[in-house]
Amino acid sequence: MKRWAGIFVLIFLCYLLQTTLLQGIQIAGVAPNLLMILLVAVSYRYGKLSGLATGFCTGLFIDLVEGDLIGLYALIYMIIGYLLGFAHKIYYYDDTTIPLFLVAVSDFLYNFMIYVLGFLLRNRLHLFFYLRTIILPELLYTVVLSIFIYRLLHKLLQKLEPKNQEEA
(Lines of atoms letter the chains of each structure in order from A and count residues from 1; the text may use other names and numbers.)
(Lines give C-alpha, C1' and ligand atoms only; values in the text may rest on other atoms or scores of the structure.)
Protein backbone atom coordinates (compact mmCIF):
# COMPACT_ATOMS: atom_id res chain seq x y z
CA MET A 1 0.00 0.00 0.00
CA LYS A 2 2.91 2.31 0.78
CA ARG A 3 4.32 1.66 -2.67
CA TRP A 4 1.09 2.58 -4.47
CA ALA A 5 0.59 5.72 -2.41
CA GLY A 6 4.18 6.72 -3.19
CA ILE A 7 3.71 6.03 -6.91
CA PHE A 8 0.56 8.16 -6.95
CA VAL A 9 2.45 11.01 -5.24
CA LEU A 10 5.23 10.62 -7.83
CA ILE A 11 2.63 10.78 -10.63
CA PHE A 12 1.26 13.99 -9.16
CA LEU A 13 4.72 15.55 -8.69
CA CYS A 14 5.91 14.57 -12.18
CA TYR A 15 2.72 16.00 -13.67
CA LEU A 16 3.20 19.27 -11.78
CA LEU A 17 6.83 19.55 -12.90
CA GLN A 18 5.93 18.65 -16.47
CA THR A 19 3.17 21.24 -16.74
CA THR A 20 4.86 24.09 -14.88
CA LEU A 21 8.65 24.15 -14.63
CA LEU A 22 9.46 22.19 -17.79
CA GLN A 23 7.03 24.23 -19.89
CA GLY A 24 9.22 27.23 -19.14
CA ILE A 25 12.36 25.52 -20.46
CA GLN A 26 11.00 24.12 -23.70
CA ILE A 27 13.43 23.33 -26.47
CA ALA A 28 12.20 23.52 -30.06
CA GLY A 29 8.70 24.12 -28.74
CA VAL A 30 8.41 20.81 -26.87
CA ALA A 31 8.79 19.78 -23.25
CA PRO A 32 9.99 16.39 -22.00
CA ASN A 33 7.53 13.76 -20.85
CA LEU A 34 8.35 13.10 -17.18
CA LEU A 35 5.33 10.86 -16.80
CA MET A 36 6.74 8.54 -19.44
CA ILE A 37 10.03 8.31 -17.56
CA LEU A 38 8.10 7.44 -14.39
CA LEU A 39 6.05 4.84 -16.27
CA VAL A 40 9.23 3.24 -17.60
CA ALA A 41 10.78 3.17 -14.12
CA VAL A 42 7.72 1.52 -12.54
CA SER A 43 7.02 -0.93 -15.37
CA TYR A 44 10.64 -1.96 -15.75
CA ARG A 45 11.04 -2.49 -12.01
CA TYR A 46 7.72 -4.16 -11.12
CA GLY A 47 6.35 -5.77 -14.29
CA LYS A 48 3.28 -5.84 -16.51
CA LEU A 49 0.47 -5.44 -13.98
CA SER A 50 2.16 -2.59 -12.15
CA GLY A 51 2.88 -0.93 -15.49
CA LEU A 52 -0.74 -1.40 -16.51
CA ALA A 53 -2.06 0.09 -13.25
CA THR A 54 0.44 2.96 -13.25
CA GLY A 55 -0.28 3.70 -16.90
CA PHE A 56 -4.01 3.75 -16.21
CA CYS A 57 -3.63 6.09 -13.21
CA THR A 58 -1.26 8.36 -15.11
CA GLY A 59 -3.44 8.54 -18.19
CA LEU A 60 -6.65 8.99 -16.21
CA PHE A 61 -5.02 11.80 -14.24
CA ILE A 62 -4.10 13.56 -17.49
CA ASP A 63 -7.59 12.93 -18.90
CA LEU A 64 -9.31 14.36 -15.85
CA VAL A 65 -7.11 17.45 -15.64
CA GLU A 66 -6.66 18.46 -19.26
CA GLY A 67 -8.13 15.91 -21.64
CA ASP A 68 -10.97 16.53 -24.04
CA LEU A 69 -11.92 12.88 -24.19
CA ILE A 70 -11.89 10.92 -20.93
CA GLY A 71 -10.02 7.65 -21.35
CA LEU A 72 -7.85 8.39 -24.37
CA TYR A 73 -4.64 9.03 -22.44
CA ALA A 74 -5.56 6.34 -19.94
CA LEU A 75 -5.76 3.81 -22.77
CA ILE A 76 -2.51 4.97 -24.36
CA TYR A 77 -0.51 4.99 -21.11
CA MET A 78 -2.07 1.67 -20.06
CA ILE A 79 -1.01 -0.04 -23.29
CA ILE A 80 2.50 1.38 -23.08
CA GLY A 81 2.83 0.48 -19.37
CA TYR A 82 1.75 -3.09 -20.05
CA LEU A 83 4.15 -3.47 -22.97
CA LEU A 84 6.99 -1.98 -20.92
CA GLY A 85 6.28 -4.53 -18.20
CA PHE A 86 7.61 -7.30 -20.44
CA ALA A 87 11.08 -5.81 -19.96
CA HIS A 88 10.85 -6.69 -16.25
CA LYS A 89 12.22 -10.14 -17.12
CA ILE A 90 15.56 -8.55 -18.06
CA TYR A 91 15.57 -6.13 -15.11
CA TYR A 92 19.00 -5.39 -13.68
CA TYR A 93 19.48 -2.85 -10.90
CA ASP A 94 22.56 -1.01 -12.19
CA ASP A 95 21.71 -1.00 -15.89
CA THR A 96 20.63 2.35 -17.32
CA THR A 97 20.94 1.63 -21.04
CA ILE A 98 17.82 -0.52 -21.22
CA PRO A 99 15.65 2.08 -19.43
CA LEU A 100 16.95 4.81 -21.76
CA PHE A 101 16.10 2.65 -24.76
CA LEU A 102 12.66 1.93 -23.26
CA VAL A 103 12.05 5.64 -22.68
CA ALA A 104 12.89 6.35 -26.33
CA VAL A 105 10.68 3.57 -27.68
CA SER A 106 7.78 4.35 -25.37
CA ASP A 107 7.89 8.09 -26.07
CA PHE A 108 7.91 7.40 -29.81
CA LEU A 109 5.00 4.96 -29.42
CA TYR A 110 3.10 7.46 -27.26
CA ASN A 111 3.46 10.29 -29.77
CA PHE A 112 2.69 8.02 -32.71
CA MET A 113 -0.50 6.84 -31.01
CA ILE A 114 -1.45 10.47 -30.34
CA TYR A 115 -0.86 11.19 -34.02
CA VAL A 116 -2.97 8.25 -35.19
CA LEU A 117 -5.83 8.84 -32.78
CA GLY A 118 -5.76 12.63 -32.82
CA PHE A 119 -4.76 13.60 -36.33
CA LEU A 120 -4.80 10.71 -38.78
CA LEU A 121 -8.41 9.81 -38.01
CA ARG A 122 -9.32 13.45 -38.72
CA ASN A 123 -7.71 13.15 -42.17
CA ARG A 124 -4.63 15.22 -41.29
CA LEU A 125 -1.91 13.29 -43.06
CA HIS A 126 1.20 15.35 -42.26
CA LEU A 127 3.13 12.51 -40.59
CA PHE A 128 6.61 13.72 -41.53
CA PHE A 129 5.85 17.25 -40.36
CA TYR A 130 4.55 15.90 -37.03
CA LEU A 131 7.54 13.56 -36.81
CA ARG A 132 10.03 16.38 -37.45
CA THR A 133 8.43 19.06 -35.28
CA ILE A 134 6.96 17.12 -32.33
CA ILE A 135 7.93 13.45 -32.08
CA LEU A 136 11.71 13.60 -32.58
CA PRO A 137 12.42 16.76 -30.53
CA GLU A 138 10.31 15.48 -27.62
CA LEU A 139 11.91 12.04 -27.86
CA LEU A 140 15.43 13.49 -27.73
CA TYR A 141 14.59 15.89 -24.91
CA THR A 142 12.90 13.15 -22.86
CA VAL A 143 15.78 10.72 -23.33
CA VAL A 144 18.39 13.32 -22.35
CA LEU A 145 16.40 14.28 -19.26
CA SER A 146 15.82 10.63 -18.37
CA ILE A 147 19.59 10.16 -18.04
CA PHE A 148 19.35 12.28 -14.90
CA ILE A 149 15.79 11.63 -13.72
CA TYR A 150 15.68 7.83 -14.04
CA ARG A 151 18.27 7.23 -11.31
CA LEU A 152 16.40 9.54 -8.93
CA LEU A 153 13.09 7.80 -9.61
CA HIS A 154 14.75 4.42 -9.24
CA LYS A 155 16.10 5.36 -5.79
CA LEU A 156 12.70 6.74 -4.73
CA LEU A 157 10.97 3.52 -5.82
CA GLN A 158 13.56 1.53 -3.91
CA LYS A 159 12.72 3.50 -0.75
CA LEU A 160 9.06 2.53 -1.20
CA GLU A 161 9.93 -1.17 -1.04
CA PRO A 162 9.02 -3.02 2.17
CA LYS A 163 12.02 -3.53 4.43
CA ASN A 164 11.05 -7.08 5.41
CA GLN A 165 8.42 -9.69 4.62
CA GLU A 166 6.07 -8.65 7.47
CA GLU A 167 5.43 -5.31 5.76
CA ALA A 168 4.71 -6.92 2.41
The other form holds:
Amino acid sequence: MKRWAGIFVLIFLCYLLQTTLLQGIQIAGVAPNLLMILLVAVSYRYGKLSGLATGFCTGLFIDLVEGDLIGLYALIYMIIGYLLGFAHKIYYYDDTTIPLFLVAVSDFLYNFMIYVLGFLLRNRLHLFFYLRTIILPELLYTVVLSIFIYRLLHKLLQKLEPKNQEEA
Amino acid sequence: MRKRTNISIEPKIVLIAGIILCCLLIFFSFRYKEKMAPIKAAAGNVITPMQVGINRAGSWISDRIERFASVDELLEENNRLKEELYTLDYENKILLQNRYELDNFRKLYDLDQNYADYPKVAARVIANDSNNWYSNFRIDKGSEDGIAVDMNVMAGNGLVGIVTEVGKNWARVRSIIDDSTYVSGMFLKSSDTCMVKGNLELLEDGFIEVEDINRDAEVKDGYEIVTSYLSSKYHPGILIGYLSNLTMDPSNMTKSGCLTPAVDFSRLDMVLIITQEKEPLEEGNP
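Same protein, the form predicted in complex with the partner chain this time rather than the form predicted on its own?
Complete assembly follows, chain above in first position.
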Protein backbone atom coordinates (compact mmCIF):
# COMPACT_ATOMS: atom_id res chain seq x y z
CA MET A 1 0.00 0.00 0.00
CA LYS A 2 2.82 2.34 0.90
CA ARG A 3 4.37 1.63 -2.45
CA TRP A 4 1.25 2.62 -4.34
CA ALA A 5 0.72 5.79 -2.36
CA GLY A 6 4.34 6.66 -3.08
CA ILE A 7 4.00 5.99 -6.80
CA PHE A 8 0.89 8.12 -6.89
CA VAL A 9 2.68 11.02 -5.22
CA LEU A 10 5.56 10.57 -7.67
CA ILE A 11 3.17 10.75 -10.65
CA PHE A 12 1.74 13.92 -9.19
CA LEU A 13 5.14 15.53 -8.62
CA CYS A 14 6.47 14.51 -12.02
CA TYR A 15 3.44 15.95 -13.75
CA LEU A 16 3.82 19.23 -11.87
CA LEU A 17 7.49 19.49 -12.80
CA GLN A 18 6.82 18.45 -16.37
CA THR A 19 4.27 21.19 -17.01
CA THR A 20 6.17 23.98 -15.29
CA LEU A 21 9.88 23.60 -14.69
CA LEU A 22 10.72 21.35 -17.63
CA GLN A 23 8.84 23.63 -20.02
CA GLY A 24 11.24 26.34 -18.92
CA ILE A 25 14.30 24.35 -19.99
CA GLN A 26 13.08 23.47 -23.48
CA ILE A 27 15.75 22.85 -26.07
CA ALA A 28 14.84 23.29 -29.75
CA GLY A 29 11.22 23.65 -28.79
CA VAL A 30 10.83 20.34 -27.00
CA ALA A 31 10.67 19.47 -23.33
CA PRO A 32 11.70 16.06 -21.96
CA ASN A 33 9.11 13.56 -20.80
CA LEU A 34 9.64 13.02 -17.10
CA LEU A 35 6.48 10.93 -16.67
CA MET A 36 7.85 8.39 -19.13
CA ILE A 37 11.03 7.99 -17.07
CA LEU A 38 8.90 7.32 -14.02
CA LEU A 39 6.82 4.78 -15.91
CA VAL A 40 9.98 2.99 -17.06
CA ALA A 41 11.34 2.93 -13.52
CA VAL A 42 8.15 1.40 -12.12
CA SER A 43 7.44 -1.09 -14.91
CA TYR A 44 11.02 -2.28 -15.16
CA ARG A 45 11.15 -2.88 -11.43
CA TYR A 46 7.73 -4.39 -10.76
CA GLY A 47 6.52 -5.97 -13.98
CA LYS A 48 3.53 -5.89 -16.28
CA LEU A 49 0.68 -5.48 -13.83
CA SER A 50 2.26 -2.59 -11.97
CA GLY A 51 3.38 -0.99 -15.20
CA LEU A 52 -0.09 -1.23 -16.57
CA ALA A 53 -1.67 0.28 -13.48
CA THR A 54 0.91 3.08 -13.23
CA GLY A 55 0.52 3.85 -16.92
CA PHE A 56 -3.23 3.99 -16.57
CA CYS A 57 -3.05 6.34 -13.55
CA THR A 58 -0.51 8.60 -15.26
CA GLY A 59 -2.55 8.81 -18.42
CA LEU A 60 -5.83 9.33 -16.64
CA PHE A 61 -4.26 12.11 -14.64
CA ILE A 62 -3.09 13.86 -17.81
CA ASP A 63 -6.51 13.36 -19.38
CA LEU A 64 -8.28 14.88 -16.40
CA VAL A 65 -6.07 17.92 -16.23
CA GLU A 66 -5.35 18.76 -19.85
CA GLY A 67 -6.90 16.26 -22.28
CA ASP A 68 -9.78 16.93 -24.61
CA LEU A 69 -10.96 13.34 -24.37
CA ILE A 70 -10.75 11.39 -21.13
CA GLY A 71 -9.09 8.04 -21.67
CA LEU A 72 -6.85 8.68 -24.65
CA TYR A 73 -3.58 9.24 -22.81
CA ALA A 74 -4.64 6.62 -20.27
CA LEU A 75 -4.83 4.13 -23.13
CA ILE A 76 -1.45 5.12 -24.58
CA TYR A 77 0.39 5.10 -21.24
CA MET A 78 -1.28 1.88 -20.15
CA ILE A 79 -0.20 -0.03 -23.25
CA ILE A 80 3.35 1.29 -22.91
CA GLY A 81 3.40 0.38 -19.21
CA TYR A 82 2.29 -3.14 -20.05
CA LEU A 83 4.90 -3.57 -22.78
CA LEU A 84 7.63 -2.22 -20.52
CA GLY A 85 6.63 -4.86 -18.01
CA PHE A 86 8.15 -7.52 -20.28
CA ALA A 87 11.57 -6.07 -19.48
CA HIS A 88 11.04 -7.04 -15.84
CA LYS A 89 12.32 -10.50 -16.73
CA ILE A 90 15.80 -9.08 -17.24
CA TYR A 91 15.57 -6.73 -14.26
CA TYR A 92 18.78 -6.20 -12.38
CA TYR A 93 18.73 -3.62 -9.64
CA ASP A 94 22.09 -2.04 -10.45
CA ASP A 95 21.63 -1.80 -14.20
CA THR A 96 21.43 1.69 -15.65
CA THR A 97 21.89 1.09 -19.36
CA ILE A 98 18.83 -1.04 -20.05
CA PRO A 99 16.51 1.60 -18.52
CA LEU A 100 17.99 4.21 -20.88
CA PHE A 101 17.22 1.97 -23.80
CA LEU A 102 13.71 1.38 -22.46
CA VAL A 103 13.16 5.11 -22.05
CA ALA A 104 14.17 5.67 -25.65
CA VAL A 105 11.88 2.94 -26.98
CA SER A 106 8.87 3.90 -24.89
CA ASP A 107 9.20 7.63 -25.56
CA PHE A 108 9.36 6.88 -29.27
CA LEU A 109 6.31 4.66 -29.00
CA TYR A 110 4.42 7.28 -27.02
CA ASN A 111 5.04 10.09 -29.50
CA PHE A 112 4.44 7.82 -32.44
CA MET A 113 1.03 6.91 -31.06
CA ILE A 114 0.18 10.57 -30.51
CA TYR A 115 1.26 11.28 -34.08
CA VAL A 116 -0.90 8.50 -35.49
CA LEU A 117 -3.98 9.28 -33.40
CA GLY A 118 -3.75 13.06 -33.37
CA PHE A 119 -2.03 14.00 -36.62
CA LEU A 120 -1.98 11.21 -39.18
CA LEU A 121 -5.75 10.87 -38.90
CA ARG A 122 -6.03 14.56 -39.76
CA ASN A 123 -4.06 14.06 -42.97
CA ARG A 124 -0.69 15.28 -41.68
CA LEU A 125 1.42 12.84 -43.62
CA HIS A 126 4.98 14.12 -43.25
CA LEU A 127 6.14 11.62 -40.67
CA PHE A 128 9.79 12.46 -41.23
CA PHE A 129 9.21 16.10 -40.45
CA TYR A 130 7.61 15.21 -37.13
CA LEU A 131 10.34 12.67 -36.46
CA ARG A 132 12.97 15.33 -36.98
CA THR A 133 11.36 18.17 -35.06
CA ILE A 134 9.54 16.49 -32.19
CA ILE A 135 9.91 12.75 -31.77
CA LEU A 136 13.69 12.36 -31.99
CA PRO A 137 14.65 15.57 -30.14
CA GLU A 138 12.29 14.67 -27.31
CA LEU A 139 13.66 11.14 -27.27
CA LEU A 140 17.24 12.34 -27.00
CA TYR A 141 16.45 14.93 -24.38
CA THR A 142 14.46 12.46 -22.32
CA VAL A 143 17.23 9.86 -22.47
CA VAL A 144 19.80 12.44 -21.37
CA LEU A 145 17.57 13.52 -18.52
CA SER A 146 16.96 9.91 -17.49
CA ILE A 147 20.69 9.38 -17.00
CA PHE A 148 20.34 11.66 -13.99
CA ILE A 149 16.76 11.07 -12.96
CA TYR A 150 16.42 7.31 -13.28
CA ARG A 151 18.79 6.47 -10.41
CA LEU A 152 16.98 8.95 -8.23
CA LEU A 153 13.55 7.50 -8.98
CA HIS A 154 14.90 3.99 -8.57
CA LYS A 155 16.26 4.83 -5.12
CA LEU A 156 12.97 6.44 -4.15
CA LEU A 157 11.06 3.34 -5.22
CA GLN A 158 13.41 1.20 -3.16
CA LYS A 159 12.73 3.34 -0.11
CA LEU A 160 9.01 2.78 -0.55
CA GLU A 161 9.27 -0.97 -0.20
CA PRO A 162 8.43 -2.75 3.04
CA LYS A 163 11.53 -3.67 5.02
CA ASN A 164 11.09 -7.46 5.07
CA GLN A 165 10.96 -7.70 1.29
CA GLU A 166 14.15 -5.75 0.95
CA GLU A 167 16.07 -8.23 3.03
CA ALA A 168 14.67 -11.26 1.24
CA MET B 1 -1.12 -6.58 0.94
CA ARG B 2 -0.42 -10.24 1.69
CA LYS B 3 -3.86 -11.28 0.58
CA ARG B 4 -3.59 -9.52 -2.74
CA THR B 5 -0.41 -11.29 -3.72
CA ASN B 6 -2.18 -14.63 -3.36
CA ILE B 7 -4.72 -13.81 -6.02
CA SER B 8 -2.87 -14.09 -9.29
CA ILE B 9 -4.51 -12.30 -12.18
CA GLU B 10 -3.24 -12.77 -15.69
CA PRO B 11 -1.80 -9.35 -16.75
CA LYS B 12 -3.11 -9.92 -20.27
CA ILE B 13 -6.69 -9.98 -19.02
CA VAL B 14 -6.16 -6.83 -17.01
CA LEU B 15 -4.71 -5.16 -20.12
CA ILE B 16 -7.73 -6.09 -22.21
CA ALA B 17 -10.10 -4.90 -19.47
CA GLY B 18 -8.13 -1.66 -19.26
CA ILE B 19 -8.27 -1.10 -23.00
CA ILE B 20 -12.02 -1.64 -23.00
CA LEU B 21 -12.39 0.74 -20.04
CA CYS B 22 -10.35 3.40 -21.82
CA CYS B 23 -12.35 3.06 -25.01
CA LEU B 24 -15.58 3.43 -23.04
CA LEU B 25 -14.15 6.49 -21.28
CA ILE B 26 -13.14 8.03 -24.60
CA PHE B 27 -16.57 7.37 -26.03
CA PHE B 28 -18.42 8.81 -23.04
CA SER B 29 -16.23 11.87 -22.73
CA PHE B 30 -16.72 12.50 -26.45
CA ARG B 31 -20.46 11.99 -26.31
CA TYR B 32 -21.20 13.74 -23.00
CA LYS B 33 -18.60 16.47 -22.91
CA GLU B 34 -20.62 18.72 -20.60
CA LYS B 35 -21.04 16.06 -17.94
CA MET B 36 -17.31 15.47 -17.73
CA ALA B 37 -16.58 19.16 -17.28
CA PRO B 38 -17.09 19.28 -13.47
CA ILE B 39 -14.69 16.37 -12.95
CA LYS B 40 -12.03 18.04 -15.06
CA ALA B 41 -12.65 21.37 -13.36
CA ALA B 42 -12.10 19.74 -9.96
CA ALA B 43 -8.84 18.16 -11.11
CA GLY B 44 -7.69 21.52 -12.42
CA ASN B 45 -8.62 23.31 -9.21
CA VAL B 46 -6.37 20.99 -7.25
CA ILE B 47 -3.37 21.17 -9.54
CA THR B 48 -3.35 24.87 -10.37
CA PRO B 49 -2.20 26.32 -7.02
CA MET B 50 0.77 23.96 -7.08
CA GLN B 51 1.72 24.90 -10.62
CA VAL B 52 1.50 28.55 -9.62
CA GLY B 53 3.78 27.85 -6.67
CA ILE B 54 6.42 26.00 -8.69
CA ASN B 55 6.32 28.67 -11.34
CA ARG B 56 6.81 31.42 -8.82
CA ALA B 57 9.81 29.64 -7.33
CA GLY B 58 11.22 28.93 -10.79
CA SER B 59 10.87 32.46 -12.05
CA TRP B 60 12.36 33.81 -8.83
CA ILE B 61 15.48 31.71 -9.39
CA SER B 62 15.78 32.51 -13.08
CA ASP B 63 15.30 36.18 -12.25
CA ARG B 64 18.23 36.02 -9.85
CA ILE B 65 20.45 34.31 -12.41
CA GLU B 66 19.48 36.72 -15.14
CA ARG B 67 20.11 39.71 -12.92
CA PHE B 68 23.73 38.78 -12.49
CA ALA B 69 24.25 37.82 -16.09
CA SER B 70 22.86 40.82 -17.83
CA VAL B 71 23.80 44.11 -16.18
CA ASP B 72 25.84 45.23 -19.19
CA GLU B 73 23.13 44.20 -21.55
CA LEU B 74 20.57 46.09 -19.56
CA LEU B 75 22.62 49.29 -19.56
CA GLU B 76 22.97 49.09 -23.30
CA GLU B 77 19.30 48.33 -23.68
CA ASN B 78 18.44 51.22 -21.41
CA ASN B 79 20.26 53.66 -23.68
CA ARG B 80 18.59 52.23 -26.71
CA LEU B 81 15.19 52.35 -25.10
CA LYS B 82 15.68 55.96 -24.10
CA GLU B 83 16.31 56.89 -27.69
CA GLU B 84 13.31 54.88 -28.72
CA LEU B 85 11.21 56.61 -26.12
CA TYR B 86 11.94 60.02 -27.62
CA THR B 87 10.91 58.94 -31.08
CA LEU B 88 7.85 57.12 -29.78
CA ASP B 89 6.84 60.13 -27.74
CA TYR B 90 6.87 62.20 -30.86
CA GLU B 91 4.98 59.59 -32.82
CA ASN B 92 2.48 59.27 -30.04
CA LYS B 93 1.62 62.93 -30.28
CA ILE B 94 0.93 62.58 -33.96
CA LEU B 95 -1.13 59.46 -33.32
CA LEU B 96 -3.15 61.21 -30.67
CA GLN B 97 -4.03 63.87 -33.15
CA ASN B 98 -5.04 61.21 -35.61
CA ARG B 99 -7.12 59.57 -32.96
CA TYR B 100 -9.37 62.56 -32.52
CA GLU B 101 -9.95 62.46 -36.20
CA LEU B 102 -10.57 58.71 -36.09
CA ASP B 103 -13.07 59.02 -33.27
CA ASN B 104 -15.02 61.44 -35.34
CA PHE B 105 -15.03 59.10 -38.29
CA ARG B 106 -16.04 56.19 -36.10
CA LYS B 107 -18.98 58.12 -34.84
CA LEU B 108 -19.98 58.76 -38.39
CA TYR B 109 -19.72 55.06 -39.16
CA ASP B 110 -21.32 54.03 -35.87
CA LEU B 111 -18.41 51.68 -35.24
CA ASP B 112 -17.44 52.91 -31.83
CA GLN B 113 -16.44 49.53 -30.41
CA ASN B 114 -12.82 48.98 -31.21
CA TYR B 115 -11.24 46.06 -29.39
CA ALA B 116 -9.16 48.46 -27.39
CA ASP B 117 -12.31 49.37 -25.49
CA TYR B 118 -13.28 45.86 -24.41
CA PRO B 119 -12.88 45.06 -20.72
CA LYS B 120 -9.77 42.97 -20.22
CA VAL B 121 -8.22 40.91 -17.45
CA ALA B 122 -4.50 40.18 -17.29
CA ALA B 123 -3.35 36.66 -16.40
CA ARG B 124 -0.08 34.80 -16.07
CA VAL B 125 0.75 31.65 -18.02
CA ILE B 126 1.43 28.96 -15.45
CA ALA B 127 1.75 25.67 -17.31
CA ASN B 128 2.01 24.10 -20.72
CA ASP B 129 0.83 20.71 -21.95
CA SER B 130 2.85 17.71 -20.87
CA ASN B 131 3.70 16.77 -24.46
CA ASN B 132 5.28 18.67 -27.31
CA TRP B 133 2.55 18.25 -29.92
CA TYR B 134 -0.10 20.73 -28.97
CA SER B 135 0.02 24.39 -28.00
CA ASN B 136 -2.36 24.71 -25.10
CA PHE B 137 -1.53 26.45 -21.90
CA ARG B 138 -3.01 27.17 -18.52
CA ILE B 139 -3.50 30.60 -16.97
CA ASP B 140 -3.96 31.56 -13.34
CA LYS B 141 -7.35 33.29 -13.65
CA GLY B 142 -10.68 31.47 -13.78
CA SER B 143 -14.40 31.83 -13.30
CA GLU B 144 -13.80 33.76 -10.08
CA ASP B 145 -12.27 36.54 -12.15
CA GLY B 146 -15.10 36.47 -14.65
CA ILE B 147 -13.51 34.29 -17.29
CA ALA B 148 -15.72 31.98 -19.33
CA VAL B 149 -15.29 29.55 -22.21
CA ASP B 150 -14.87 31.09 -25.69
CA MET B 151 -13.39 34.33 -24.45
CA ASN B 152 -10.63 35.76 -26.65
CA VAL B 153 -7.06 35.89 -25.38
CA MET B 154 -4.52 38.48 -26.49
CA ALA B 155 -0.94 39.41 -25.73
CA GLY B 156 0.47 42.80 -26.57
CA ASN B 157 -1.72 43.79 -29.48
CA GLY B 158 -2.12 40.41 -31.15
CA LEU B 159 -4.45 37.45 -30.86
CA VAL B 160 -3.16 34.50 -28.81
CA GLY B 161 -6.11 32.12 -28.73
CA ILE B 162 -9.36 31.22 -27.11
CA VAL B 163 -10.41 29.89 -23.70
CA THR B 164 -11.48 26.26 -23.97
CA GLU B 165 -11.96 25.23 -20.35
CA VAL B 166 -12.52 27.13 -17.14
CA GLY B 167 -12.14 26.19 -13.48
CA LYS B 168 -12.44 28.18 -10.30
CA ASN B 169 -8.96 29.66 -10.41
CA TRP B 170 -7.62 28.54 -13.78
CA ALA B 171 -8.50 28.47 -17.44
CA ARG B 172 -7.08 26.57 -20.39
CA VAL B 173 -6.26 28.43 -23.58
CA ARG B 174 -5.80 26.92 -27.03
CA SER B 175 -3.46 29.13 -29.00
CA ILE B 176 -3.87 29.98 -32.68
CA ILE B 177 -0.62 28.19 -33.53
CA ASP B 178 -2.02 24.87 -32.29
CA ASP B 179 -2.22 22.37 -35.12
CA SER B 180 -5.96 21.90 -34.74
CA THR B 181 -7.06 25.54 -34.56
CA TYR B 182 -9.04 27.48 -37.15
CA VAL B 183 -9.63 31.23 -37.01
CA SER B 184 -11.68 33.12 -39.53
CA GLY B 185 -9.61 36.10 -40.61
CA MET B 186 -9.86 39.17 -42.79
CA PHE B 187 -7.44 41.54 -44.47
CA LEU B 188 -7.50 44.88 -42.73
CA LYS B 189 -6.96 46.86 -45.92
CA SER B 190 -9.25 45.11 -48.35
CA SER B 191 -11.71 43.23 -46.07
CA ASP B 192 -11.10 40.02 -48.04
CA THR B 193 -11.72 37.00 -45.84
CA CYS B 194 -9.47 34.01 -45.25
CA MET B 195 -8.98 31.08 -42.89
CA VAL B 196 -6.02 31.05 -40.51
CA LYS B 197 -4.94 27.55 -39.48
CA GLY B 198 -2.37 26.41 -36.99
CA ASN B 199 0.28 24.24 -38.58
CA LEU B 200 3.06 22.49 -36.72
CA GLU B 201 5.12 22.02 -39.87
CA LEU B 202 5.21 25.68 -40.85
CA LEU B 203 5.69 26.70 -37.24
CA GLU B 204 9.30 25.58 -37.41
CA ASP B 205 9.93 28.64 -39.60
CA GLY B 206 7.69 30.79 -37.40
CA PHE B 207 4.63 30.70 -39.66
CA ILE B 208 1.10 29.41 -39.57
CA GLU B 209 -1.16 28.77 -42.53
CA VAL B 210 -3.55 31.13 -44.35
CA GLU B 211 -6.07 29.56 -46.70
CA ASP B 212 -9.12 30.34 -48.79
CA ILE B 213 -8.13 33.78 -49.97
CA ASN B 214 -10.24 34.73 -52.95
CA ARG B 215 -8.22 34.65 -56.19
CA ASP B 216 -9.35 38.17 -57.00
CA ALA B 217 -8.46 39.54 -53.60
CA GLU B 218 -6.11 42.49 -53.86
CA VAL B 219 -3.63 41.45 -51.24
CA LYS B 220 0.13 41.42 -51.04
CA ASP B 221 2.78 40.00 -48.74
CA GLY B 222 3.05 42.00 -45.56
CA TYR B 223 -0.65 42.86 -45.30
CA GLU B 224 -2.19 42.70 -41.86
CA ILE B 225 -4.71 39.97 -41.11
CA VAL B 226 -7.25 40.59 -38.35
CA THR B 227 -10.12 38.51 -36.97
CA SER B 228 -13.13 38.82 -39.22
CA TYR B 229 -16.71 39.87 -38.67
CA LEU B 230 -17.81 36.42 -39.77
CA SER B 231 -16.32 34.60 -36.80
CA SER B 232 -18.81 33.43 -34.21
CA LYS B 233 -16.33 33.41 -31.35
CA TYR B 234 -13.69 36.04 -32.03
CA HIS B 235 -14.27 39.75 -31.75
CA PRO B 236 -13.65 41.47 -35.06
CA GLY B 237 -10.53 43.48 -35.70
CA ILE B 238 -7.98 41.80 -33.43
CA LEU B 239 -4.60 41.61 -35.14
CA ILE B 240 -3.55 38.03 -35.92
CA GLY B 241 -0.41 38.64 -37.96
CA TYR B 242 1.14 39.49 -41.31
CA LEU B 243 0.85 37.67 -44.62
CA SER B 244 3.82 36.25 -46.52
CA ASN B 245 4.58 33.68 -49.26
CA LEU B 246 1.30 34.27 -51.05
CA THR B 247 0.76 31.67 -53.80
CA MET B 248 -2.06 30.60 -56.08
CA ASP B 249 -3.55 27.22 -55.14
CA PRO B 250 -3.37 24.39 -57.69
CA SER B 251 -7.12 24.67 -58.12
CA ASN B 252 -6.68 28.22 -59.45
CA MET B 253 -9.70 29.29 -57.41
CA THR B 254 -8.12 30.39 -54.17
CA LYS B 255 -4.80 31.65 -52.90
CA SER B 256 -3.01 30.59 -49.79
CA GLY B 257 0.03 31.75 -47.89
CA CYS B 258 1.84 31.91 -44.60
CA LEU B 259 1.20 34.15 -41.64
CA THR B 260 3.70 35.53 -39.17
CA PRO B 261 1.86 35.82 -35.87
CA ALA B 262 1.91 39.22 -34.22
CA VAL B 263 2.62 37.57 -30.88
CA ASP B 264 5.91 35.90 -29.93
CA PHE B 265 4.59 32.55 -28.72
CA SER B 266 7.94 31.24 -27.55
CA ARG B 267 8.07 33.65 -24.65
CA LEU B 268 4.49 34.07 -23.62
CA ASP B 269 4.31 35.18 -20.01
CA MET B 270 1.39 37.53 -19.50
CA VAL B 271 -1.80 37.46 -21.55
CA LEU B 272 -4.93 39.59 -21.65
CA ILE B 273 -8.37 38.02 -21.70
CA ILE B 274 -11.23 40.00 -23.16
CA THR B 275 -13.94 39.36 -20.59
CA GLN B 276 -16.71 40.22 -22.97
CA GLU B 277 -17.93 37.38 -25.13
CA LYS B 278 -19.02 37.98 -28.66
CA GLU B 279 -22.77 38.39 -28.66
CA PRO B 280 -24.64 35.65 -30.42
CA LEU B 281 -26.29 36.68 -33.64
CA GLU B 282 -29.82 36.03 -32.39
CA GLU B 283 -29.81 39.17 -30.32
CA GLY B 284 -29.75 41.20 -33.46
CA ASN B 285 -26.91 43.51 -32.57
CA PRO B 286 -25.27 45.28 -35.43
